[in-house]
Amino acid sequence: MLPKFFFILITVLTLLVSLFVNGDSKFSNPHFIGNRSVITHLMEWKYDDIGDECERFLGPYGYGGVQVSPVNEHAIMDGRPWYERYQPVSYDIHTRSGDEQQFRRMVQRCNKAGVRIYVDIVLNHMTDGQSGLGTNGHHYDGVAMQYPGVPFGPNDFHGHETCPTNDLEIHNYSNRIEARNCRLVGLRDLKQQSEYAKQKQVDFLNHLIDIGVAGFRSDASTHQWPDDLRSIYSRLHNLNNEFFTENSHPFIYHETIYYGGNGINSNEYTSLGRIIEFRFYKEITNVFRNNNQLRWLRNFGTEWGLVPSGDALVMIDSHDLRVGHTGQLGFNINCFEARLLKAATAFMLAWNYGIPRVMSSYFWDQIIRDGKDVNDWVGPPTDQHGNILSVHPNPDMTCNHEWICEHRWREIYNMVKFKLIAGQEPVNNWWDNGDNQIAFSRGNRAFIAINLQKNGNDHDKNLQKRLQTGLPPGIYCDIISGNLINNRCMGKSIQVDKNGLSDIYVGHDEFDALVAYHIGARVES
């Protein structure tokens, strides 16, 4: 008989292998309630409005969480651009969205509505080389690197002793030392190797955790040493027991912009939580812009070189992508191409990979010159005094003109329900036409068909096929074209026979490029 310690050793080794193979991290659990699985980013919303939205819409329609814009004091910049939120002045909770009392109230309301809060945190840097006032009244001097609101001084920032470039700027983003010890577009780069700087950031994060947040989006993780982040995270409190089970760790997902090649690999961060898998948005966008065929998505995920699903957070659009600050305008898909954005988002929500995040933005006048958005800086809608305007939902569930509210588009919120109902069911019954028409089910609970066909005559461009849906027999409402109300379909419908077969139709020129059905939208006989 083998000694007992041998079996213990085998168990430990198995767990270690699982950790490195699957990339699981104690910071990768989003702590969703029930089967919820989708985050929305309510960019620049006021805290009181987010609390309202959790109660009136996000909770009832199955969203799992909200990413909020950075909550700590930031620079007040000329013109009030959106990116001033990413130029910290102190770690006081006081921004354009509200003060700490309003933030606390929002966190309480959203948790009680079953919606988690994830704060966008900016730990890599402070402001750029300007001086002025922050949103909580603290003076700062970026040239002298003085931030009395923390306080931070020159010794808390990387200088020529650690940054190898003459101007202290990053020039080679693939060089690890340069990318992590030099300045990102002029932003003063914090020396997280400093015990003092680390502890200030630990205190800030623990304060947020104690209030009741579920986790964080880590801005510019690529530009921070993984060991420094590991040291910070090792000191974080467990989540607040009022809302979370005991010994729960915060959910952390990292901005690591990696497309392959010689860049800083996202795998360096998967032990620290999930990574935002930029290759997901890039490959999906490439397909939905007809640069690649839909049929190839049959094995989309790790077989395409992406990180394991348990390590990924995915998106189609983001606060950076929408204006071309990452990616490329004309390739990125944002709210100005609503049909394409809805279709790509629907696939993301129907597919069983990663944790999806839906962008929810505000309106701005997009003016493209030489491939750039001239108005890429425009901040949230405000009144004449610079106060952010509130969001007011319309009777049709859209928002007042200033707020785009993509998360409230019927095609998107109904696909959030689709994902909730599909749960962990596998992809089954894949069909494609060998080109740009696809369909698949999620077990026997949900079915989707997408048509992006552009080649051929009008008849060939239509998706018109009798397909296996995997669904139980009955009449089902298409959740894309309408809702099920009072046991009637407000949009299209299909009849599924006893074998799970149904006639599926998606015209090439329809308002939406897809149809979707699930067992929660079946007409009762």
Ligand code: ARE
The other form holds:
Amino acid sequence: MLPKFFFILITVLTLLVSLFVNGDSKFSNPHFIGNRSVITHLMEWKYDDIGDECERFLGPYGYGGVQVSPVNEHAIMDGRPWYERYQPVSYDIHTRSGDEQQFRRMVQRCNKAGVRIYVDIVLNHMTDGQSGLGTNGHHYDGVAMQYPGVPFGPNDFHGHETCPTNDLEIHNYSNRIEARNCRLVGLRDLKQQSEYAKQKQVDFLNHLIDIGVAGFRSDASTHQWPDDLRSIYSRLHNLNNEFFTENSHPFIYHETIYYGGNGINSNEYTSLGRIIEFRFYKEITNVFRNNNQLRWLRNFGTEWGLVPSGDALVMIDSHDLRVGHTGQLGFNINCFEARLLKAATAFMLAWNYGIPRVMSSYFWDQIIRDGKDVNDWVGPPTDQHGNILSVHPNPDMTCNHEWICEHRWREIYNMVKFKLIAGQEPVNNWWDNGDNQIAFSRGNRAFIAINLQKNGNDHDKNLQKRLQTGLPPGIYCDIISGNLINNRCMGKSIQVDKNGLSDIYVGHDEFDALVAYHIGARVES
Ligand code: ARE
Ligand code: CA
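Having looked at the form predicted on its own, could you now put up the form predicted together with the ligand?
Below is the entire complex, every chain and molecule, led by the chain shown above.
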């Protein structure tokens, strides 16, 4: 009787813990290896380069996974804008990033290096009303709604019988029916209720799963009925046993842009995986732009109205935000404001909320006119024939000019390590100056201090304080200003006394707005 009771109790407890850690859906677990916990989006990278990057950098530096740009055949558009990848023509794996063979090789190499692959999937729609060729040579005709590469025909799309607007366009994003059954910016809207269309999409996803991906970013989820997605997911294979344990389900995170108010609430999708919590991006950006004080971050998370941590995937920047899409240009923080981006990203990686995703972009000539980036369409760097350029990292870890490689910036990759070392330790030892200076530890494993103080004289603006770090006594390197090499700190360091106290300093005009320490960067005496 007693053992049985304990068995039930333990099962219930394990279930509760897994709900807490992995969210409440069977699609919420990213299947990271060990304590890895961060995804980077290598936007538009070629698969051969991603394979190299997994082996030479992402694996060794503790990244958990890569989001790859849409992999299936898409429209070839004039000027080759990045967003052509969001206009599917068929479900063949063939883009400028590589063909199916190259994709397979990348998935193998990355899994072996301990790095998972998540594919951005565009199931809501096909192309706009143009016609032409796709990246695998299939013809398409958006007006006639003919996509022989699948094949899809007019019956597979929403029309006047299901979409209530005259021009079949979405005008009111808060109206459920309109948002799901009408066209998003002119894109032909698939009728996922149709058994035929559904099966084509299931086959595509299962093909990717069998190759060995760990999951998907679901593009434009808000524009797809949760019940249709549920029915598609119910037919998905378990993940490939070569790389994943038995009975593993794909990780799925949804693009549901919800800032509160009347819009379609993202919690309609939390039973289908995680949601990309746009309120995280918005609130953090607001704070780091000094529109709100850092001290309020003390209870950042559900108390701010965000979904539970286990239901969220979070970011500071994304392939859209970068150029002012899905957010507000000028408000968003991207690679052109490196100091701010590093500080906000560091907070995201130090805080214990959601699964963080680090944006890794390429250079484009940002020109802002009337609140719009006129170059918001510019595609990845290519040669004169339109082939995407390879990434050739420099010895100092940075990339060549055309690839920004934010994920390789020391301040960022070292914070990925910080998060890995912090594990599930709670936030402790919170301190703030009542304004824009904060510090906290993660248990007794890691400590961070951020200074964005703008008000007061120079003395007030510097963070200079004896603080409880939570760390065991010793000398620690600040991983923001330099690495620990041959038992020496290349940047700043601190001494922590036997009580965990240390003199913390972050000058207001320093190169970086923060310092961070952890037990993996301690000088051996
Ligand atoms: C391009 C052109 C359009 C043109 C269209 C068809 O820019 O002018 O009409 O082609 O010819 C990406 C680009 C788009 C691009 C599209 C297709 O961002 O510019 O259109 O590819 O090539 C809404 C959706 C959300 C969506 C955003 C962009 O809800 O799902 O709009 N985001 C995803 C991706 C995008 C991608 C698509 C979807 C399409 O992340 O990269 O588009 O696959 C409020 C609303 C949001 C709304 C947002 C728009 O916040 O609440 O729902 O997001 O405004 O800013
Ligand atoms: Ca739709």
